[in-house]
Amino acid sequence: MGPILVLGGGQLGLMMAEAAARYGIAVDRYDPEGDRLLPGTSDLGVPATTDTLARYARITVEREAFPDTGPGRELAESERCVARGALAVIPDRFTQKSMLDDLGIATAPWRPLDQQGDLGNALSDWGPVVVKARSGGYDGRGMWFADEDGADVPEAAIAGKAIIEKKIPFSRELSVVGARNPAGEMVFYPLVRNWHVNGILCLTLAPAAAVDAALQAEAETALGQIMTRLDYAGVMAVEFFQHGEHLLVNEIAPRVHNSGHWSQEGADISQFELHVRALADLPLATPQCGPFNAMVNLIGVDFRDDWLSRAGTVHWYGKSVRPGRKVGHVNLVAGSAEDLHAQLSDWLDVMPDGALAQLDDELNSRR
């Protein structure tokens, strides 16, 4: 297999390159904004040329948004890009939700926000709603809650630039990560439980507690339908709301995903290795994982040497630190709920208040 190119210059591509190196496969990254190649795990970019960009047999992505013009856009739309079909649908919430409706996959009730009256009608019909920008929103950005007159929704979000969703009283947030190769073979990880603060993922428990075979099958069926419709190759993630005994799709990520980072230490095949296998036509295998794993995001904090003396494995991205920015994560692997609690206690200073208590509540059924 020839080298693989990742569109984007961030940490996800770095972790793909690290996983691919075990198989002697080169994974380079392309920084669209700087129009430069980042070989392997190097941050020393070299100029990108037509010849150098042509050497990659398969192209994948670590993000959904690219400049409207230029080589990055051209590469994302080329036949070599295994995410081409996904990038034509998923980044726009209108086309994403329309695809899910067409597939018969459940989501929160939704409608376009084309004019001010649409918001008033939705509030009248549904009560509290969530307004989401059609594109560009992530980690809590581009999202507004409205429960009365919608006065807090900015004018810029109206006139065809957003959708309206009914606010759902869900019990918890779950996600599933799976992979599909070009031949259509698919494998999946177990559902995991996620906790968000201000729209940013802060903690993942893997596997999620109280997941029966029917709920896991529901998640795998939804993700499998999506990957097949989009003729997608590689790892993809779907975030769900659990509503009663069923799942509602919240978001789709056509790439390796933050809620799958736990698999680096918690499974025999990480999501990054699985992504490379799918792209390189290497055999897929259903990943096996232990019963108690967790991932803690490091958000807006400076690196500390004493972290390396704590429980778990630290992954640091080398980014500049700013409030609300994911700059690293910690993976924890345990043999029991009590052991996982003890390990997470080492990280209370970087976790949101009450997060550990919420995880303990999740685990009560498995103690």
Second form
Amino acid sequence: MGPILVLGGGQLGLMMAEAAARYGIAVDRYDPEGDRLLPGTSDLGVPATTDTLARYARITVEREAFPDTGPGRELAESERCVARGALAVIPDRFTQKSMLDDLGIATAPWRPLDQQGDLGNALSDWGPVVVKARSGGYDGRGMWFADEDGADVPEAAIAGKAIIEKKIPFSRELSVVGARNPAGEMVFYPLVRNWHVNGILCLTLAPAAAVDAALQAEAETALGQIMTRLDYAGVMAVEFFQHGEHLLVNEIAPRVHNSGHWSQEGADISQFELHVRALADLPLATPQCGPFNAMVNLIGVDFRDDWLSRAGTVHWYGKSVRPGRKVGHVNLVAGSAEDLHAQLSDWLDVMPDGALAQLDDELNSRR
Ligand code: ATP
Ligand code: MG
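Condition change, the form predicted on its own to the form predicted together with ligand ATP:
Once more the chain from above appears, this time first in line as the rest of the complex follows.
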């Protein structure tokens, strides 16, 4: 297998490059904004030329949005890009949700925000809602909650460029990560439980508690249908709201996903390895994982040496630190609920208030 090119210069490509090295496969990265080629895990960019970019037989992505013009967009839309079909549908929440409707996969009730007044109508039909920019939002950006008392939704500015969703009183947020190879074979990780604060993922527990075979099957069927429809190769993730005994799809990520980072230490095949296997046409296998794993995101905090003396494995991305920016994560692997609680207690200073108590509630249902 020749070298793989990742479009994007962030941490996801970095972790793919680390994982691929174990198979002797080179993964280089392309930073579309800087028009630079980043060899492997190095951030010492070299100029990208048409000739060098032509050398990569398989192209994958670590994000959904690209500049409107230039090599990044051309490569994302090229035949060599395994996410090509997904990128034609997923970056726009309108086309993404329309595809889910077409596949018969349940989501929150939604409609486009086309003109002034649509928001008021949705509020009277559904009660509280969430307005989301059709494209470009992530980590809670480009999204506004609104109820009958109003909200700061810039309705006039985003008419035609946003959708409105009913606010779901979900019991839990869950996600599933899986992979599909070019032959159409698929494997999945167990459903995991995610906690978001202000739209940013803070904590993942893997596997989630109280998931029966029917719920896991519901998740795998949805992700399987989506990957097949998009003729996708590689790892993909779907975020869900659990509502009663069923799942509603929140959104799809055509890439390795933050809620799969636990698999680096918590499973025998990490999501990054699985992604490389799928791209390189190496055998897929269902990853085996231990009973109690957690991932804590490091958000807007400076690196501290004493982290390396605590329980768990620190992954630091080497990015500049800004409030609300994901700059690293910690993976914890435990043999029991008590052990996981004890390990997480080491990390209270980087966790949102109350996170450990919520995780204990979830774990209690497995004791
Ligand atoms: P990501 O960084 O995962 O791409 P995002 O900013 O694009 O996130 P969403 O995943 O759509 O946006 O929403 C972020 C979070 O906001 C969700 O995980 C959930 O906690 C909350 N949320 C979003 N939509 C709804 C909804 N319809 N009802 C209730 N909560 C919601
Ligand atoms: Mg999300």
